[in-house]
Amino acid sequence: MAMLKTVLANLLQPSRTRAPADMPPVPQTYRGALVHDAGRCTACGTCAFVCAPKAISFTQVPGISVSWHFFIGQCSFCGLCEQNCPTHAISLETAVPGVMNNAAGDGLRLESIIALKPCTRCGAAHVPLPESAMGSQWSEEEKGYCPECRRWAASAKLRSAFIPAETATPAASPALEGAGHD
């Protein structure tokens, strides 16, 4: 009888369930939800290294891609990943997150896939640096270099600045040196 009284009392009352647009106010101390920009990510692993609860991880398909994974259930929202990201690929947004993209289907995970590209010099697969990180110090050809070839190119530029080309030995020639790294 008590249940029938409760049903009749609530029968003509408006719904007490919040609509999706009727979210509760966000506290001022809320740092925000993590957003990852795969276009800026270099898969350096700094975010995973500084993440104490291990909410961020990487997996790699050799020669094809690197996947960045985030599990919000383990995140402490400390913000260290955003502070330490060298290319600013991670940001904390104060907007309440919508549905997270997850292959597991639980709505608690983010995944970004970063495609590997072949080096324009040696052909090794690597994660290209974002355009904002390359700046104007590299030529168009050098922008496609892998980290080893960029290191070689920077070393060759320094060497040519200090050693004139006519005094360089054939072994120190930029065309021969550094051509066969792994």
Contents of the next structure:
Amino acid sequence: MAMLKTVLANLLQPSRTRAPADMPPVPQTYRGALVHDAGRCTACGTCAFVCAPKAISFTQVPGISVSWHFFIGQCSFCGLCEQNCPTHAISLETAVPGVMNNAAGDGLRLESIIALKPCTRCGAAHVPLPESAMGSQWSEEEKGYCPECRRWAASAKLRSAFIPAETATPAASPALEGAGHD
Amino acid sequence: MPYTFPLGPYHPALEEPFKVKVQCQGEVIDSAVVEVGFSFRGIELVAQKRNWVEVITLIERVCGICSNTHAMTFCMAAETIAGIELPRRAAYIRTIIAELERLHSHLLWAGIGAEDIGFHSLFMEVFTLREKVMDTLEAISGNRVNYGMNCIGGVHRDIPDPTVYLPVLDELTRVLNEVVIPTFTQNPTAIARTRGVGPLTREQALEWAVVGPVARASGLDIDVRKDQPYLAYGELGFKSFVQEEGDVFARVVVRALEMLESVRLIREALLSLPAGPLKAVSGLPTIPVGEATIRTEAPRGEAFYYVASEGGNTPARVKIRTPSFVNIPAIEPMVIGQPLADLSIIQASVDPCISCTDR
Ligand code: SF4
Ligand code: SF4
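Form predicted alone done, so how does the form predicted in complex with the partner chain look?
Every chain and every other molecule in the complex is listed next, the one we just looked at coming first.
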């Protein structure tokens, strides 16, 4: 009898299973498809350092390029690479991640090639820093420097701030110094 | 004639491998031997090879249900070694996630329990309710399991608008009070399959050192949230529920009342969420030489972590004792003298989690 009552009461009720249109919204914090922006990446390796399942790796062609690799079969979607990337080159979108068939073989792989550029001062091939990471303290010319030359230019600036220009010997002026790093 | 009956390791009641080998006289169980270790993963060893950031991702996978508890307890241990004080907002957010996780774990258990006694409509009701908790967890953390909320020194994600989750809590209270609890405690089918089944006396509970809801259903008033308050539990106040009977029915009642208490804790934590930063440290953490032991109350009982650091990139030792690890052996005294048909609900009543037992 009780069962009959339940059946009758439920007869005119809508379905309690959610319809496709009635799905909860995808939260903004959802960690889905991983996107990497080669233009912002400095190949610093932080993302590989924090990635527990080692989904991120690097290869290089010496003097030409550094490649950033991602294999979705190993990714656990923890989001730590996104959170720790200093230049915000990685983001986990709200889109559904691509296929990840198994941990060993097929499945989505991403590769970003970061071309090395010759230093505008010494010519050494290096990973260019993204514009956003440069800040305003570097001149147009200095933006093309390799890390060693930037370090040299920074210390030269510091030196010239302490030693007044009149007393400085010509050799201490950055423009006249040789192309060496030290 | 006595015979031996193996239940598992490919388990009819659970998705995880563990084995209960019972000796029966006709329908009645004489003795039982529990075997675990079919899916050992060696997480404690791997943890020594992962740096302090990676290891949280790893530790979170100790358990598939109470993943947050493990990551949180590990982070608390690392914070203790490094002397980092957790910001209050982070403590409240951790409390909210921990209690939501307890709700979803207990609801999962209630659903599986209902299924084990052949009560499918109750299983459906409970899982519909659990889905609401999962949606809330997803809305806050971005994922349904493995929330990735914890980092050493705080939490990764904020709860920007706490009040939007209050209607879900009202709904949870309503369905728990009107459907789930009355069905489990008043429905003749549910009572017949649970009352007096799988008893564990207070003395046996002490002897087998059970923890969590299993201990509280046998009259032992132990709960880390009350005995040694951590996170926001001291400020929110906490009430533990104890039953004296020690049967499956008592375990149902304890978990049901705990769910209502969890809803209350979440509501109060959401309403009194203090302002402030989410993390005490920025950048990658450095953990000095030291060691720490931390206890927290996971959904299944006390989780214990011992973490040692030698000041390097990786922990020197991570020792994990999970609640199921001590609760599962207690199935042996519970099933003696019980009918074979009740074996399934008795072992389900301790809420065995093989994932964390075989960590
Ligand atoms: S993606 Fe970010 S963290 Fe990874 S190497 Fe590039 S800049 Fe560094
Ligand atoms: S989301 Fe986590 S697992 Fe995936 S690549 Fe990033 S750090 Fe590695």
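Rigid core (definition): largest C-alpha set, two forms, superposition within 1.5 Å. Quick caveat: nothing in here was measured; it's all calculated off a predicted structure. Numbering follows the first chain given and starts at 1.
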* **Shift of L158 between the two forms at or above 2 Å (CA, core fit)** => no
* Please say whether, between the two forms, the C-alpha of F58 moves by 2 Å or more once the core is aligned. => no
* To do: Take the rigid core as the frame of reference and indicate whether the C-alpha of A115 shifts by 2 Å or more between the two forms.
  => no
